[in-house]
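First comes one chain, alone, set out as structure tokens in the form predicted on its own.
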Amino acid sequence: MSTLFSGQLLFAALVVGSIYVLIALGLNLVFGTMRLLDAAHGDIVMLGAYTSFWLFTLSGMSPLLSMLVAGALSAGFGAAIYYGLFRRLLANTQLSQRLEGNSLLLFFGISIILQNVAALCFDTTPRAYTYLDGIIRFGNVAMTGNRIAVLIIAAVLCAAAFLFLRFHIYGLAIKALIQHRQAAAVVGVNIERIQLLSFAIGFGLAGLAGSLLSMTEQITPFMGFPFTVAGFVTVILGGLGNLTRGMAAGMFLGFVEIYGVALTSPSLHSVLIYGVFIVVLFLQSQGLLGRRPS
């Protein structure tokens, strides 16, 4: 029982939760502004992880720098996907009536393509590198430098996202679009520009999360699906389209995973995530933390 109250578990939960927050924030941006179900979101995480891995392996570039490259490339890929596939889908009145289903199928196809192209280019062998893996002790808590870096960077990105959504004109426009699409258009919000921005930011955050993960975990072409699932669970727990409460839900899921595994078994990892998800939906159909988008 003393293990459950240790700082070691608390630190691990904060690191995992911060990654889930970044992934879910990007996923929620895409869904909240356009009602698109991004089933390929975890595969963007995978691409970001491979970007940092290869830049570190081939040129020795620090992942603390290559994460910017991974984020920019992922954002550019998101913009290309928006213009190539979803701009026309969103503009078509007939197709927009089945938007969630159509987008789920399109993103699922993108996911399969990305996984197989990555497997063809990089093969399926798990890859990893060591960076900032020295042990740092705070009292009885042993932390690796890379996990401390992940936690700090994720916290800074979440704070920046919160401030952007609350104070920046484009952040306010994103929130307006999430709350009421027609009303946002009436008051002068450029819907297409905000949709493109949401795609770019959402995909960019996923790429950044993948880059951070590459410092602490092995990467493979098929690593993305569990993160897609965790992202969707987090989004549902926080409320669909609810960005700020989705951040809290991501941290909550990280605590459930770490403390649940400590109490049970690592083999029950997925059972814990799905179990909490189902229980919360039974108790509160609009999400764990409320009904109102924000």
Second form
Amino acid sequence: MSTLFSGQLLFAALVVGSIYVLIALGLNLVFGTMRLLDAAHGDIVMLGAYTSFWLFTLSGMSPLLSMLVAGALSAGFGAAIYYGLFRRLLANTQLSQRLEGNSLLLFFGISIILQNVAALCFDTTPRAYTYLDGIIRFGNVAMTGNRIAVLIIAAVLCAAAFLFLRFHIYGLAIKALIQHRQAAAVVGVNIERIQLLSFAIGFGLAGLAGSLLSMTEQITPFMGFPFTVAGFVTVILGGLGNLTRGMAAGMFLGFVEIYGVALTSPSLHSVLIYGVFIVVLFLQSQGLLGRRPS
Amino acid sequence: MTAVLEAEDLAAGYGDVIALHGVSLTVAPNSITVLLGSNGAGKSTFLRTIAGLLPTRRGHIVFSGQDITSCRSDQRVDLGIVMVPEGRLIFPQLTVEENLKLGAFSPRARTRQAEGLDQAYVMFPRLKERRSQMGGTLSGGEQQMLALARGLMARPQLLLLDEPTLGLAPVMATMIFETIKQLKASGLTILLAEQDVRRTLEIADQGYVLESGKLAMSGSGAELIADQRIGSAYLGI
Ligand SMILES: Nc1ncnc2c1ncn2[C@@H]1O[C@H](COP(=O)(O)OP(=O)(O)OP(=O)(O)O)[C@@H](O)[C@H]1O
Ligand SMILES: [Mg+2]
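To test you: the structure above is the form predicted on its own. What is the structure of the form predicted together with the partner chain?
Next comes the full complex, this chain leading.
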């Protein structure tokens, strides 16, 4: 039992939680502003991870640098998907009625394509590289340098996202669009530009998260799906479209996962996440948690 | 003087419903022009079409001599056509101040956001007191003030007001009418749809009456007050 109170577990939970926070924020931006259910979100994480893996393996580029490449590529991919697939669907009032369901199918298709293309190009062998894996001790907590880097970078990204949404006029416009689409148009927000921005930021954050993950975890073409699930659990836990609560929920899920596994067994890892999902859905249907603001 | 707004044969609707069947009217500079008509006559539809929130199905909209029929709503706000919608449509989970800042989202207004905030707080001291409160927690009257102040943050040339006194206590309604007169005195042009026909006509330079999406009557404020048909239909005389 005493291990439960160790700094070691706390540190592990913070690292996992901070990755979930980034993933949840991106998913929530895309859902909140456009009602699109991005079932390929975890696969963007996978692409970000491979970007850093290959840049490190082939050219020795530090992941601390290649994460910018991964973020930019993912953001560009998001923008391309918005322009290619969703812009016209969103503008058409009749099609936009059924968008939630249709988007789930479309993104599911994208997810399958991305996984298979990645499996074809990179084959399915799990890959990893070592970077900053020296052990640093604080008191009796042993941490690898790469995990510390993940935590710091994720914290900086979260803080930046939080400040952007709070104080930047475009951040306010994103929240405005989430809360009241018609009112956002009334005040002169260029809706299409904000939607594009949400796609770019959302996908960019997923790519960054993947890049960070590649420093500490093995990567495979199919690594994305559990993150998609974790993302949806988190977003529903925080209330669909509720950005700050979604971020808090990401951290919460990281704690549930790490402490849950410590209390039970590593094989129950997925069961715990689905468990939270089911409990949340159950509580929500009774109206206890995070309803979307109407 | 060229008109601020000219609508020519304007038609618009929702899906299969056509709510506006070819309405033409003009709004003179620095005037208060009012739209009257019973519920469902098409007043809001007309204002939404002018603001670019509904696509134009037929006809043209000319603003200060420029054809804006194909402009997006955000472009129209940037040109100076600003709507304060029916039902206020404020952002419930943003603070009063954030609501106001978003009012100055258009590039033209954004550079003068701070100045606009000061002016809004001078005009509506109540909003200053409540600046960090969520928009959704304001009373109906306060929300109307916020919607109006948010519209003014965009530095409009033509202000479209859709039933600004709906559901307000008489004192509050009087205050809104006073504000509208002040805004005209400060140089704004106002197009107003209102339920309170008598008070609206008293401040109106020009009035138009809509019936089932068509123009039924028009005239100066004084002419319409004197008109028997208006008296029997809207003033209960
Ligand atoms: N969103 C909508 N979808 C379908 N029909 C609509 C919609 N909004 C308005 N209409 C219809 O268009 C017509 C005109 O409505 P509009 O809101 O313009 O009337 P109004 O003159 O503003 O009425 P009120 O005084 O009640 O506000 C009505 O018949 C109404 O039922
Ligand atoms: Mg109306």
